[in-house]
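Single chain ahead, by itself, as structure tokens, in the form predicted alone.
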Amino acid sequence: MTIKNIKLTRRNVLKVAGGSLFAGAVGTTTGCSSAPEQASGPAPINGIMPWSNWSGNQVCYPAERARPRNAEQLAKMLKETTGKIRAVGAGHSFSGLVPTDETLLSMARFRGISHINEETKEVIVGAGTRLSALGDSLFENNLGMINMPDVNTQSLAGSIATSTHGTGEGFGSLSSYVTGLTLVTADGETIKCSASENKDIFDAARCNIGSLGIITDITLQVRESYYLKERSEMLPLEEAFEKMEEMRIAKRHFEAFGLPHANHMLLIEFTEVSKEESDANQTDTSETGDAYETFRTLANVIDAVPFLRGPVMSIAPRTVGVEERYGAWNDIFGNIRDMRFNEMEYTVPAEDGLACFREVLETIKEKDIDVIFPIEYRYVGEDDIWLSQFYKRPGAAISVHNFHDKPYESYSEQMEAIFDRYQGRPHWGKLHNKTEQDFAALYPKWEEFKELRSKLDPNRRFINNHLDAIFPVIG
């Protein structure tokens, strides 16, 4: 396989990889099909149309779907309702946040910038703005968000429910970016908050798991706009573990892609550069696909041929050299994510970080697991958000995925027993076994939150299933 005037992003250097590995597979497999299985969706019952979350891991059956037209209509609709109630963005979390079997309620009418103060680089965005919307709204206004994970199609209201990342220890989650929101209680009581205005609910509000109220509009701190270099280069494991503690300190951004049961790893890093520089050296990014999906071929082939996991998987991606590509801030950070997955993520504090991921790699190649999806490394900065990952903690978020039709709960299983060694915080979003008296000792302000909550929703509106495990009620 040549990469001879192949233009290498993200995705390409892992196609590239994940084609190097396939080469050698297919040369010693014959009759092997590459096309993956087409999973149904689920079917409705008793006329009830189902909802079901991006992998369909998650899936329920709403009695009733609002979609309210604006802050008055939604508030109104708290007011003169009693049951159940579970916001929904764009479906991208694997854990069961959203399901119910009463109302679902969409904020897809809540979308937008309405405000820009070009003195402070504050922007009021609403609810249900997708953050590639927001991306190019602020690129178009020569704005641009100071950090962004590299999956854009969430909902900002989702992201900051959860406390999704991008990448870099000096840069918080999109959460700590957060200077005011607007919430909307149980009861239909509208909450402005900040960090001098009912600032115990800004700290819990801005990673809330959708258990407080629902938040109609988000001020966002942003910046001016900015242009990007990003560097890829394929290394040996060793070796990137000796470069990757010092491209911690060093690089602006950085994360890594461990390939399971192999030998090397992708390493990543990002630059900010002029606007000249980046005109000079523009690279196309428009090209579609997800890299993920030479990997899935790969497993498809693995699947006629388990014996030849190890060895395919050892077959160092050595064609794989530094490339890099440049452009705006908002098209080098997102990804296309076409290939669907489940997601477990962990964040484990900053100076273990490096040792926790070795064990997951030497974990899954002495167990044989059954699993080549690559593994993402990032760091975060601290914040002093009640219920985030990072709160008083830098972090090292550390994320383990399978294909969404490939059974995921025994390799979750045997991960998360890992990161529990290393005190690691479950992404709210992603999957986990985590329970209240987890949770309690996870978490310095654990009780504060609880207490908070049970006062703005003391009928437990906003409780589904899996809330229930996590706030359960006492006695």
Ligand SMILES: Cc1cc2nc3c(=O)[nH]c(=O)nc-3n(C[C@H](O)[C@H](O)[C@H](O)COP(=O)(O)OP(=O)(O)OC[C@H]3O[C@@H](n4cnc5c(N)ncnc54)[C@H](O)[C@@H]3O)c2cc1C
Contents of the next structure:
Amino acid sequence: MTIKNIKLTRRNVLKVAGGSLFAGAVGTTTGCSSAPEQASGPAPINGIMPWSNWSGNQVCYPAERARPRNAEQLAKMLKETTGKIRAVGAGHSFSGLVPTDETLLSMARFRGISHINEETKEVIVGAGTRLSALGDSLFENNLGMINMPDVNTQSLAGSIATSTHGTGEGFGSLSSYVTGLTLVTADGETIKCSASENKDIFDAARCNIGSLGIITDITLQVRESYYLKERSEMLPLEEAFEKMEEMRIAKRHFEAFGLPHANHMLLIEFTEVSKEESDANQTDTSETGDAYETFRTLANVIDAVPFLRGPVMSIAPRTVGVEERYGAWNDIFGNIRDMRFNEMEYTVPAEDGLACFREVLETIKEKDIDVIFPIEYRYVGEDDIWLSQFYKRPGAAISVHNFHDKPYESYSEQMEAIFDRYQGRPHWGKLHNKTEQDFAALYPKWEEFKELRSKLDPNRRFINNHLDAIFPVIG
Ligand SMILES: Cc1cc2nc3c(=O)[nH]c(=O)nc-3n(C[C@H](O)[C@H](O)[C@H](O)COP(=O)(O)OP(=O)(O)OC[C@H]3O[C@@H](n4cnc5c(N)ncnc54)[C@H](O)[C@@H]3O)c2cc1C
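Please give the corresponding structure for the form predicted in complex with the named molecule, as opposed to the form predicted alone shown earlier.
Then the entire complex follows, led off by the chain already shown.
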């Protein structure tokens, strides 16, 4: 492909800003730490197969792998063993939440909907159920998730462990739609919790970073099924900023992708429509061109001829037209992202979001930071979950990414300095450099969470290297 062929389509912008269907297939050499991916992938060590996350930046060699069949087997295992355990969902976290040298526990056998309350529209779901499978089952039962993240490849328990979210200030994170859950603690005790039963555990466990115990099932508030129109438009930067402020105040369901070094921004709105309107407007949404190739080509051209970055990034967005897609909620939300990246995301107070986003885009230009990966901007409603990024604070979530095989440390550190000035709270599942002191200042319920955690897991069975910095041993 030559530079003449480069056309930035709206679909390319979206594809480059998201993820993929495959996880955990790559990684590197030794230890359970962050490590860059190698083309050949990691080799087994002493016969132990490696585990790695979706982007390949987290790798470990667990001595044991467990996949309990049911809650009884899980409880028995916890009662009869004493070693460290980390639960894994779909391995879609970029931070070191999962790696362990000891037991890696998959809850993949806890899947599917076991009960539907037609009246209250609540469903009981196995912790290991992937969001895509949950979406299909809900749709078959004429039900829908109230909101969804960018992709649907995560597990439900993994998603709520980090307050995974979609967009719209009128909508909370997935954790905020949990109305009950069952937790098996370090010594094998089973605890049910909800707003009316073990309320403190409920408030902590809805965003738990895998540190309280193993969740076996989750009760989720859902709604009747629905249809959506997704409209995306590339706008000049200032026009986009004005429109975003209006949409935030109206608590509308929308997100934005800012393009580094460009003077345009992609805005995507979601509007609920009737089935009839959706059916009447079905469009061919099949892929046109390969996003990876387009963006890699852009990156390669810019690497070879750096002075072309400004012109390329300012001209290419102008070629993107308005696009509309109609469909059932689970089709519109379930994006397929087929290129890998590493990501940092911070949530700042919603009212400061646009100022912070502007500073991010301006800093990239001013400091001439070598990145072309789109920056995602979303709003999320507040909740009352102790460690949620949205605890008592509606938030603007800003995500910065780079290709999985490009360095991200310097870029993300520069962005983190901006987020810190706005009292940003990092996404638990994405890259950050925060430790216990920072979290104590960011979360009013930090001490309560820590105390409860120590009570439920006194021997630190659920603490790995990454969580050691977050919950250090005092004294
Ligand atoms: C391509 C891509 C797109 C993404 N899009 C979004 C997005 O739109 N919005 C957003 O907010 N985030 C997004 N993320 C981040 C992702 O949603 C979170 O990191 C999420 O936690 C990953 O879920 P998982 O099932 O892969 O869990 P894992 O990463 O495997 O685990 C996450 C945590 O959950 C714990 N855990 C898993 N199962 C259990 C269990 N049964 N009991 C107790 N603890 C458990 C683990 O121990 C770990 O602490 C994205 C990530 C990727 C790679």
